[in-house]
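Here we start with a single chain on its own, the form predicted alone, put down as structure tokens.
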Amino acid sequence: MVESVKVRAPCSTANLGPGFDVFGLALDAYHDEIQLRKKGEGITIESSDHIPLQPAKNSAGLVIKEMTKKFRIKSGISMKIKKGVPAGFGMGSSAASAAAAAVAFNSLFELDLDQNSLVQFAGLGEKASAGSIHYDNVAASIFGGFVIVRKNPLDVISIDPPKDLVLCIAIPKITVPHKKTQVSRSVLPQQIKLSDHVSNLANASAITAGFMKKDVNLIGHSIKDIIVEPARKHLIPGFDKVKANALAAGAFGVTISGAGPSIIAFTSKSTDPKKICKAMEMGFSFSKTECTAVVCKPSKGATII
């Protein structure tokens, strides 16, 4: 009988420009690790990171709480969380923990749940940090690669990314507001022009085609969003300069990573990703903002280690 399980889940980027609340992409830049053990009574959380230790306020803890209730688990559960994904910077930090928790719980209690079910439970954990359920990041962290999320009923479509796709992420060193996702959603337009919707839909469709055809150029040059990005970019100091610099340095496309404030550039192995990172750092420096820029590639999903 399994008594302990450890799972590692990757960070992710959501939206990819025009695919708001629909697209997700797992990245190998950072990971969270969660270990579950059958022990004692109730749910206890241990971590050396600055995160809530009450299950109801922790994305992973909330997943475990809901799954324990759903499957009427009588055993106590001890959970150790090791955070590797920067929290609050648009890289699916809470989602990585939630995804790892769902996969670990499924293995520990031998539930044999399918991946859509795991995504459904992991999505519940997003309420702890984002205030509402979102599936794009958790789906990417569980499935790996590129995902398209359809809801009602939940149906995740997974596509393997091109092997030569490379991402550059610039993470600014700024203070992130409490409940950042709610803040970033509050600035979105409640009504949009039909022509803008058509434009975003065309680019989102082209991104999907790019992943299916393994065409990095098509993916990158379709990362164009005229609805969400313009509404949110003022929340990120120096956004326009960072984007312009990255494109000038060889990036195919640039946009906000998830709800931000990180900025992500899409390119390929045939360019110079480190040059793009340097250009993005210089872009932030124009607004007197330091940043950490990293080169990464698409990742596989949550795995038992």
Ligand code: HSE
Contents of the next structure:
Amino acid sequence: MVESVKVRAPCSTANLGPGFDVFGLALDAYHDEIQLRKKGEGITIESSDHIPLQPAKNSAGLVIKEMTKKFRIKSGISMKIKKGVPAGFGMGSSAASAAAAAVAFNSLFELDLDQNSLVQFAGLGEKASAGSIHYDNVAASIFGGFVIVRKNPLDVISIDPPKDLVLCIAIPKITVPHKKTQVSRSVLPQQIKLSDHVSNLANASAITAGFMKKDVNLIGHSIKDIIVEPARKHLIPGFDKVKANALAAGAFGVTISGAGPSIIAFTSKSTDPKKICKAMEMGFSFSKTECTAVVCKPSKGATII
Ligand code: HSE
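Next, give the form predicted together with L-homoserine (HSE), keeping in mind that what was shown is the form predicted alone.
What follows is the entire complex, opening with the chain shown before.
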């Protein structure tokens, strides 16, 4: 009988420009680790990171709470959380913990759930931080690689990214609001022009084709979003300058990572990603904002370690 399981889940970027709430890509820049153990009574959370320890306020805790109820688990559960993904910066931090929790629970209680069901449970964890459920980050953290999420019923399509796809992420050192995703969703338009929808749909389709054809140029040059990015970029100091600098340094496409404030550039091994990172740092420095810029690659999904 399994008594303890440890799972590592990667961070992710959501939207990839025009694929708002639909596209996700797992990244190898950072990961979270969750260890679940059958122990005592109820659910207890331990962590040396600065995160809520009440199950109902923690994305991983919420997942365990819901799964315990759904599968009528009698045993107590102790959970250890080790955060590696910076929280609140648009890199799927809450989703990485939620994904790791769902995968660990499935293994600990030998439930044999399919990946779509794991995404469904992990999505419940997003409610703790985002206020609403969206599956793009959790799907990427569970499946790995590039994912397309359809809802009602939930169905995730996963595609292996091209081997030469490289990402540069610039994470600004700014104070993010409490419930940041909720805040950055509140600035989005409720109605959009049909011609804007057509433009975003064309680019989103081209991104999917780019992943299918393993064509990094096509992916990068289709990272163009004229609906969500213009509404959110004002929340990020110096966004236009960072984007322009990254493009001038050889990036194929640049946009907000998830709900921000990190900015992500898409490029290939054939360019100089470190130069793009430097250019992004310079861009932020124009608005007196420090940032950490990292080069990363697509990642595999959550794994038992
Ligand atoms: N698709 C979500 C959003 C991702 O952009 O609000 C949040 O990380």
